[in-house]
Amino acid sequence: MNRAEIIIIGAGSIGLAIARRLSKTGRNIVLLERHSSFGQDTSTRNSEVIHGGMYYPTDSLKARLCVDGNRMLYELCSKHAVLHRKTGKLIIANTENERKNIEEIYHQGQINHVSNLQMIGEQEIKKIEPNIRAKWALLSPESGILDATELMRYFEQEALANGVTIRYDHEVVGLENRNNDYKVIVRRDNGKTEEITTDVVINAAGLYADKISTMLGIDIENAGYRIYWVKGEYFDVNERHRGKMSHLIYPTPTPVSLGIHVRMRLDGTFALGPNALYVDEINYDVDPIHLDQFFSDTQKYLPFLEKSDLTPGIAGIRAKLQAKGETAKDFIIRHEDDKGLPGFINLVGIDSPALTACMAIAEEVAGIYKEL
């Protein structure tokens, strides 16, 4: 039977950031990932945006960790040449109700200590983004984009250099609390299983974080840990429009998502998305039937678009804690000792802005680990 001091489940941006951060403690750390490489479920299937932090409720983990993570990401990307760009973001409004909504987001951003937010009008919008249609906008200069794969590769290499063992093609299929430690059962890609004992388990399993919690006897319904899968599709925009915008362009958000927005890429091309579809299975196909809705929603503020400009792109799945129709819920990041699980650090419902917050989340987990 193998032995570790810390086992981290899941090698997305969160698991890798935690592995890198805790590797500085000198502990014997094993990172387990069910896929053959990192970030295959969610972390490589998103908008790759560095969010500002203005959307999230006062004193929420999302607000604090997004604002802190924004600063930490820019510092790391600049220092270690991870591809990124501080593009800025415009959250736009074309009706009075939308204007009121973005004003509320502006005020929430002030409460959340988001830097340099500005409300601007049509004339100023035309100066910085002449190709879009908007009467008002909230400008977030601290928003941007990055190469998520490069970021995760940096985390991976740092963790490995500091002695972390990363085991890809190792799916956790069982967990047992043995009072003084944990037994983790993993299944390899060849179908064989093995057992690893550890003092600490960190659940960063993303889409399957509730399943991991269930393995240790947590009632996910009573605890509020049930994860709902929400699919987001993207449609690519014809390259003939490359460079027509320099900022991220977002509509006013909905209760489920930030809306179908302009997903800017580092090469100047862009896509539109994501939408938000509650699903019961993991499927990354993009349904072409949704093209009409994408065009209808975005042509309102991107008047240069033609329907023929859009083609199906990628899709991703978010791990949300709210059922359809419920209000958005905060991250869950906690030590489950009050559930009789000392040494089990649980991360559940880590959806947007998880990529932005990944380094701050790692610091949060490091603080919990220090107190064990």
Ligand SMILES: Cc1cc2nc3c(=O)[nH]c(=O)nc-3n(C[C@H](O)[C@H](O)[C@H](O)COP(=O)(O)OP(=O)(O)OC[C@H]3O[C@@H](n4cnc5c(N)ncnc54)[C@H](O)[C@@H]3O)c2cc1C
Second form
Amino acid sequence: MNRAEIIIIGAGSIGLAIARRLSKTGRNIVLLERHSSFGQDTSTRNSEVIHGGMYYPTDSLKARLCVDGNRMLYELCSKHAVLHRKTGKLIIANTENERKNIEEIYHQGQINHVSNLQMIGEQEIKKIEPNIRAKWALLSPESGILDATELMRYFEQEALANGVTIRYDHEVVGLENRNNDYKVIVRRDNGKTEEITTDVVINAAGLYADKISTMLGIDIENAGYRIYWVKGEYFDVNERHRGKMSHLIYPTPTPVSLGIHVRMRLDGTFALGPNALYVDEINYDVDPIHLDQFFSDTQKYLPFLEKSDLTPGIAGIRAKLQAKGETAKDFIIRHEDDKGLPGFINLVGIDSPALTACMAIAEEVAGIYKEL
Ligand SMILES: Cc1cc2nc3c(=O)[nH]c(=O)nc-3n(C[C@H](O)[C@H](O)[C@H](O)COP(=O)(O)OP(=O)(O)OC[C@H]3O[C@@H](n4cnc5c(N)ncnc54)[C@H](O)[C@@H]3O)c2cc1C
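Mind pulling up the form predicted in complex with the ligand next to the form predicted on its own we just looked at?
Next comes the full complex, this chain leading.
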């Protein structure tokens, strides 16, 4: 039987950031991933935005880990040549209600210690983004974009270099807690199962983090760990508009998402999205029927767009703790010893801004690990 000191489930941005961070402890670490390579689920199916951190409630993990993660990511990307750009971002307003909304975000940003936020008016907006229509905007100079695949490759290579064993095509299908040891049952791509025992299990399974929690007997309804899948589709914008904007452009947010915004790519092309649809299955197709909605939502602030500029692009699925109609929930990152599971570090509801926060989340987990 195989033995490890730490098992991490899931090689998305979170599992990989944790593997890299904990690899410095010199422990025998095994990272298990059901796909044949990293980041096949949510970590490559998103806007790749490095968020500033102004949206999230005071003292929430999302606020703290986003602001810290933003700084840590820029440092790492600059030092290790991971492609990124500090584009800055405008959250725009065209009505009085929207203006009040962005002012509230500005104040929340001050409370969350987001640097350099500024409220700007139409004249200034015209100077920096002449092609968009907006009366007011909140400028967040610390927001930007990055290549998430490159970031994960960097984490993967660092973890491997520090001795972590990464097993792709290994799906965790069972977990048992036996006298504070864990038996992890994995199914390989050839259908065979094997068992690994470990002292510590870290659940970074993204869309399936609630399923992993259930395997250890946690009642996810009582604990508030049920994950709702919320799909976000993107439409690509014709390349003829490449370079028409230099900042990320966002409308005011809705309760479930940051709104259909301009997703800027590092090559200057862009897409629009994501929308927010509660779904019961994992399916990354983009429904062309939603094109009209995307066009009418964005044409208000991107007047140069024509409907024929839009074509279906990628989609991603958010792992949300909020049921339809509920308010947004914070990340859950905790040691489950009070549930009779010492050594089980659980990460549930790791939705946006977790790509931005991944390094700070890894630091948080390292702190919990140290106290075990
Ligand atoms: C549309 C959209 C836009 C977003 N935009 C942004 C953004 O611009 N900026 C930002 O900061 N955040 C953004 N996010 C959020 C961010 O992408 C996610 O929070 C982050 O990628 C989550 O990473 P993860 O590692 O937890 O999950 P994942 O990337 O999903 O990784 C989890 C891994 O666990 C594996 N796994 C699951 N179950 C098992 C099992 N039983 N055995 C083995 N492996 C298993 C999966 O295969 C997967 O590889 C966005 C999300 C969406 C959906």
